[in-house]
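Encoded as structure tokens, the following chain is the form predicted alone, with no partner shown.
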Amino acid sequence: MPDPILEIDDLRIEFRSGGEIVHAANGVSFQINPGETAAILGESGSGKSVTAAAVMRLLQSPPAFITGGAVRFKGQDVLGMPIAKWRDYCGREIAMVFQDALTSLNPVFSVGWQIAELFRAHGVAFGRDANARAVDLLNRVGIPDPALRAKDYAHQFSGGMRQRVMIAMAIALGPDLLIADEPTTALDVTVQAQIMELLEELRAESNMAMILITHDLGVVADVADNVAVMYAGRVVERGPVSEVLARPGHAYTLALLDSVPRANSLGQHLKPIIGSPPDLARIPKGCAFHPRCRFATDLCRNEEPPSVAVTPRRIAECHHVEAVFNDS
């Protein structure tokens, strides 16, 4: 096996304002290999974003404190790099797209000049062949008329297609690796395909491996290769799609699949997930499941779930495991 490309390792991520503590992130681990997309899947709230945005050193301090855990990408230790040195690696290594374009763009400069202020920042072109490339790019990602709307501004492109100059920046200078931070919020159906089908083809066409956020499992079992289930700032379970999808491990696992509406179910009640997410200052004792969990015993509210191996390349933190797995 080649050497992660990524790799997240208890994470441990704070929020401080007055005297209340958000604990956002509890010990999140899971790590991307070269060449493969992973998906990191939740409710709102479970800690993906927030989880992203460390890695991309986003975080403002205050209010945010990473207080414990590493990440390392290519080897390199990404929490203790000089922010110059990491500088250098964003955009060209590692990129990200954000899940709302409208305020990601920069409202007063074309998209156009904001795509070639990539190749300028990075010293890799300038002038008319930075504004050349951009157009390229442009058309890459299938915008039409890509010279004359290069020279237009956010709020005058729809939302799938300010999506598409999301990901023309992201991918302009080739990086190894792709996040993908929701990419497909509040877009149609339809525009949401077209978004998936041109990351996973970009993805394939380079080798670049994608860590793709979103809380959608149909998009996960289409594109994604092993997924990472967070709930309250943890991961608990992750290992490959096909076998996490197919008879989950943890309690929650196994109802996000039971809260999904099927072709086949016409006429019967839906099944959701009863109660909140918790409130990630005042987490519950024990599985922070366990106030939602139809498998809960006393062991769930007094103490943390181990993490076991529900099959060789799968892990799940779940007291009850088995039942979990019999009943999926």
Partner chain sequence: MASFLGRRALHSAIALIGLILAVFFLVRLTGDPTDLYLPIDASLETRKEFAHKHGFDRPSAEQFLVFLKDVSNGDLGYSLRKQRPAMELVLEAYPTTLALAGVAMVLSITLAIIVGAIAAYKPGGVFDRISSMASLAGASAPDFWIAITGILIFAVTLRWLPTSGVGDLPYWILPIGVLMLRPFGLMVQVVRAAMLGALSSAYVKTARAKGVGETAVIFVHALRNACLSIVTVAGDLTVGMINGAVIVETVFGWPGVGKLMIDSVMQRDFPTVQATIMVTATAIFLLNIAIDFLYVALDPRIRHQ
Given for the second form:
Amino acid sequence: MPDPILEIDDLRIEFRSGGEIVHAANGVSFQINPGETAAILGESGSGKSVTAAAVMRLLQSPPAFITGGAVRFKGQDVLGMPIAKWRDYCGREIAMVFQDALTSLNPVFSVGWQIAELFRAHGVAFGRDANARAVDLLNRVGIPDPALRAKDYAHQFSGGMRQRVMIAMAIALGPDLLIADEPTTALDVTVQAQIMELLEELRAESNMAMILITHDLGVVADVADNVAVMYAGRVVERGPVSEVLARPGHAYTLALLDSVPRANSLGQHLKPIIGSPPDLARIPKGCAFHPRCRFATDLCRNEEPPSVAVTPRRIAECHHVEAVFNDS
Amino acid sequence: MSRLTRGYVTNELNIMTTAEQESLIIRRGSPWWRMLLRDRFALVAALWLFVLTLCFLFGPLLFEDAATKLNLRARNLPPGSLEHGWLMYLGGDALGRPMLARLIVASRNTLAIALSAVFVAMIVGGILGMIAGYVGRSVGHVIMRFADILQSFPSLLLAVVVLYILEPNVTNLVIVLAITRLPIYLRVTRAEVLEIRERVFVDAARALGGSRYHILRRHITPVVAPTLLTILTVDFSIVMLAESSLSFLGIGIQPPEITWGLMVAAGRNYLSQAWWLAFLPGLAIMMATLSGNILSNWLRVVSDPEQRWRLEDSSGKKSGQTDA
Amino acid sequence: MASFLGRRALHSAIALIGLILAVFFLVRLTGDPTDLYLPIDASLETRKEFAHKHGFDRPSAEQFLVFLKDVSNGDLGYSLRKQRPAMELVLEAYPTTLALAGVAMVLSITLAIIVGAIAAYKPGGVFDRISSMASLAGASAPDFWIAITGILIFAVTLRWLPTSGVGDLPYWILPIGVLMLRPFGLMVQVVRAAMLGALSSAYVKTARAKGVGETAVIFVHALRNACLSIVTVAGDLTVGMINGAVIVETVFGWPGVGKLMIDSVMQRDFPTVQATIMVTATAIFLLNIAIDFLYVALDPRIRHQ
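Form predicted alone done; form predicted together with the partner chain now:
Now the complete complex, all chains and molecules, led by this one.
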């Protein structure tokens, strides 16, 4: 087994506002190996994007506070290193693609300028050289007429094209890890597939590792090797995608699978998850999922579930792993 | 793992300042006076404005005589001594009249003009803004161009010209000052009306057969009014400064009436002998305008979330929206 | 873009014409305009002659045409004080005001950007609180009082600076300082708010994720966007600058437009007052158009509309 490229260990993040504390991450543990694609799956409010922002050290403090845990990138302590040193890793070795490309691109600079900025900021190339490389990148991510379009601004591109620009920026310096935070959520369904294809293609070309943050089960099934399912700021189940999606070990994963149409559920009724995600300022006692869970017992209401090794490569935090496992 | 606390995030800014904490606590919906007690600056500002209100209400009644009584022995008397009675504590003016009494009496004109002007501006501007936003495009255009004219010309020059052509008495002064502040209220009201009028509750009221007047009065006014009142507190300071400037230039209120601006102008001639004659009334203006500005800043912080809540769908009010 | 600029220019033009109309009607609102144009002790013959010459005895519509013709020729009458064309006096005074306001404008905007940006970087921090208080005080201060207090301290007591007049650098310090105060105070608040918005935006996150240094994040990515708000209020700021110039020029005895205006008002020299209004309104009209062009140059989103 190679050393993991990124390790998140018991990460805890709070948002303090309005006199209340929102527990956005409550001991998130996660790791990814070089060249691997891992998905973080969860509803909005499950803490997946906050975790990614914490890894990139993009959280504004206040209101966000990291109250515990560690993040290691290539064995280095991320949260403890001087911010300037970490920023040097950013873009060069670890890169990120954001959800909404329109707001994530600076509206007053041309996209070519913004891509070339990566080369300038990291001292790789300057002036015309940097611009020429930006045009090459636009070409690589499939933007027609790249030399001309490099002079255009974000608002002049379509949603899909904008996301391609974001991707071009992320891969400019050939990072070893790419974090894609809901890269297709803001896009049309047809364009979504193209963008995922592009990401997967670029990833395979350079053997880069990719963390895909999404709430879309289909995307996870298509591209990811491993998956971590998040609920209320915790990773409740993780393991190889093929195994987890085929036979969930956590009641939440099972409920999630039952709530979306699948090939083998043809003709069956979809079962939406009852209730709504918990208020992160008032996370239920015991297992956070118990108010919405059909397996819930008094045990779930009072005690936090242990980590159970479902199979040697899988972990689920559920009091009723076996019942769930057998039910699916 | 608690060694990794705070500090490792982007801005390395770990201390929540009291001011910020206060503004956050305010969201929890404590009564306004408790919020005021928590903000020291706003509290002092409010107390000072309260004192000024007392001066405004009772000052002339109590000190009118003292303020006009000549005392040749107290001419240009320096401040800081109780020898000639407490009214002389802030010194005497060029004719030996007690500064303190004169400052108190002058507060009435200064405050009355400023208050009347902002209220006139708010009411007229609000009504024009409602008409511009609600009645129709062409009327709206005409009103907006009118606002352009007023806004694109320096207000002081405008006031100077109008007071030159008309007569510089209190009524005209109030009218002129109100006119120069009109555009703000007009624009804000129009913008809010345009926004609100698209909202569901107005549509509902219209569907139920509400008349235009009824909709404006019952549905739009309650939403627009808090915003206008917030602007009013800022404007109070601006108008007070404008009035003082005009009086200082000799184009505003004419003697023997007194305002703080006039007192500065009068004291200017004695600058090297008796600095307090010009300094103290100016300080009074500054303290009043600063209090107004501090209080309006505070008001903005307090009223903002409420305003947002008022305008937004209440379901999105307080959910765990942490997944940015 | 063209439609944006065209619409804005049209609005400015309407405002300018509206103001000229307002002057025409205000003058006639008070009764006999000859009262305004001639010295109080002018004889009846002089009045009649003047009224006839300027068409005040003819129908209003005709008077208006004459007025427009005079305005477009720059013929705004003779100054009653100086017996010279009023227009000449105004144009002579303008360079002084422009120099004073220009320097104050550049200085206050530059300083406000630096202070506002630093304050917005750590909202609620010590610097932010001090600069908020200072800018609030600056925006609340009566400029005539600051001017007088400045003279009292630096000229009368310490004797470091001259009390008034025009000359080399020492003569400029107090007037510029006083004139800067309010625009600076207001501008710091505008810059701070704009920077606060820009710094919490998604594109700033992207820049940080790209590994761009903090200095470039603040002064390139965020400031370039905040510039849009700054330019938006620049017009109001200039208008406010002229208000301030009236006070500063009067207190420090600078022969600029503000002093000319006040002196003319005091000595009831209406043609000069009128000429000052017209020239100032035209200058603001041109400035507004310049600002709109600048805005278009700064915001590509408007450029491609």
